[in-house]
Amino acid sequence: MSSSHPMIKAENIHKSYDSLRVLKGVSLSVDKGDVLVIVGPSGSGKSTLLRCINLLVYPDSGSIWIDGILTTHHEVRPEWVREKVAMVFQSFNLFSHLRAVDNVTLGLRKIKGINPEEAREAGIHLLKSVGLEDKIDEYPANLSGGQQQRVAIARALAMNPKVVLFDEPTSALDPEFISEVLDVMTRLANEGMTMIVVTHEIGFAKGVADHLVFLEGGRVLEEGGAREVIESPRRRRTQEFMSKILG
């Protein structure tokens, strides 16, 4: 889908650690309904250009632009974009003494200031949307890792965001769970949803997602359709990780 101007673009994104230097001018676009693949090596980057993104990090140098919104400027407030674009970690990150469905509603309560009762009733409707119409009231202690990880798509649906973010939302997961979190995500693409995913789940990339960029060592090394990068990989790197990852 085309709009006047990309749901996200990042333009020469840098980023060091002292003296690591993780991000060494990434740049990318994605588009209203779009879902973008980053794939790479451990340590390429990937995290923390999600980070970048809804500011949990600020980069060193580079713009970032939201929907047409400068976000990097400084008079942008993070929580502002934190709003916008939603993020789904590899670690679940609930609050272990909230049932599921106040771990959903806890920005809606605390951030929009929605009364406990419409926000339950919110909470309800999208635990329903991921599959858990029978966990509402559970903590997270009780729940498989797949059920854990779905309770936190739908904290981040919460907030009604532009954009999500999933950083390896699979990876901390037990095989047998790891098909009912990609079926909520794919089911989100499929609604519209603008996503960038850090995912080694080639099934999904190829299935899902518009484009893919591959990271290596801060740097984007290749990039172009989903498909036509998984299949038909320009460079030599990108098709020793693509063999690699595909066994």
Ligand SMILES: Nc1ncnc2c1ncn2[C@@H]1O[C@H](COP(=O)(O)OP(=O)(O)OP(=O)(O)O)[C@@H](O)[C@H]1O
Contents of the next structure:
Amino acid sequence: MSSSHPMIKAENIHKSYDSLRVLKGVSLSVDKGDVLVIVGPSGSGKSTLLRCINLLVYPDSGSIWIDGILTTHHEVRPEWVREKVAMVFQSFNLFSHLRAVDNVTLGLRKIKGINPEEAREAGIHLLKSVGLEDKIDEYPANLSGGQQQRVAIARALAMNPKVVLFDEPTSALDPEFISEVLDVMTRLANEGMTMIVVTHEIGFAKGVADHLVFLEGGRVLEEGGAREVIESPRRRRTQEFMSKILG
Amino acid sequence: MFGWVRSRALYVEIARFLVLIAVILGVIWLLGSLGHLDLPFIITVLPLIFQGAAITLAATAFILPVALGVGFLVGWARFSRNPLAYWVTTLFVEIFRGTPQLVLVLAAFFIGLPLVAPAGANPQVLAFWVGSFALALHSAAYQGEIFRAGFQSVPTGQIEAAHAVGLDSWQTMKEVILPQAFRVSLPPLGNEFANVVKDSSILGFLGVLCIVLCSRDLAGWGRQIAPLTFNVNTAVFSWVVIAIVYFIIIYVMSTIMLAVERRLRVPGLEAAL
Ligand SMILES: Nc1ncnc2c1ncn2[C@@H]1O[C@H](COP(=O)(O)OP(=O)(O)OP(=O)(O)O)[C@@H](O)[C@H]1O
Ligand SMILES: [Mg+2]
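Structure of the form predicted in complex with the named molecule, given the form predicted alone:
The complete assembly is shown below, putting the previous chain first.
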């Protein structure tokens, strides 16, 4: 169990869009099996940071290691990184023309070359694990938001990733559907998946997260144990932010 | 392959066909009762009309695939981020979409034809080809815009999700963008195909131009036309027949397009269909 290196390590990440400096030297580290929650105001660079970690965008400078392998210096293909580091989006982003099971198995069929019957078996198994055994052949348009997001989680798990990134997975959902998604995420965390979750669901952060990072203006303002930062933040900005999202 | 044609749909199709035949027979009877049917005229003009229909089909068979292929590539290039491909195809679209087909066909005839004509070639046949080519480019400009809109209808979030799954750019194009872009493009493509069929009539101008300017077969033309001493009363018949011929061609085509659309229909994407 004890590996010498963290599952994810990011060091001094910088990223700008034109003249807009979004990330100004962010570092973080997540051990295998840990859950890191990232909070921060809108525009603070949370989504950009996640995108850098699975190389949907390349950081301008800084280094990222996934399971000890340096990924940011073009020694590995970005597609390889994305297989290891799956992502779940705020707006689900299911493929509209594919049934739930085919959404889940697209990567298995097209990247791993698994034959359709075997892939379908695997897809059905994954959909069952997120409680959607009765929606296997449904198209995304016929699913509720909560169901779509659970399909998206099953899709993320299909490639057997080492890490799953969640970018505000519940903030596009009607309140009634939030808990079914958080339940799936909680179970995933308990099964030992390494996760980075951008969310303002403080209950989830307190109950499930090991660590918490407060990002503002492209910098890590405060970090520490999740419960500790939420309940007794040390910096004034963090206190203000926490009292705002705690309502 | 056609197992999806449910027997009920087949009956509906047959019923529609029978109604169509009945309407055509009714129109012919109406023409007769109004005195528009003149047997010697019909016997002379019908072969000419069917010859024309054959030319229309030949032109369509050439124009559609060329325009579809070029249009697809143009739409793709206008969607891509390659600046050179983007500007070249944008220029192409602006030129060919903004010029009336008649002008394009005449330009092909007066400018293009002398450039490509090999010595001794039949000018009438060549005129047909350069004219069809001009029409194909015109339609390609329109179809390029149809495909571009189709490509752009795919939400960027889905493209990002495809990359996040681990698909490379080509796989993302093939598995996520194309299947959706194609579905969204089908209905406007069907309209454009019907336009291609009808617009091929512009090629008829070239036939006339050739007869006058190529001064080849003036006498032969005269012999064909001579018995058709113009008479509005009887000429109505030929217009009705021409309309029916166009209608049948376009009807068959749009039935096929509709079947393809139905076959590919997916909930959530049908709003665009
Ligand atoms: N592709 C892009 N091109 C230009 N600017 C971008 C791009 N992506 C993000 N930005 C800008 O970078 C800044 C940070 O964006 P980011 O999405 O990372 O913030 P965030 O913390 O996730 O915010 P939110 O809570 O609203 O999701 C914003 O000002 C945003 O407008
Ligand atoms: Mg964001």
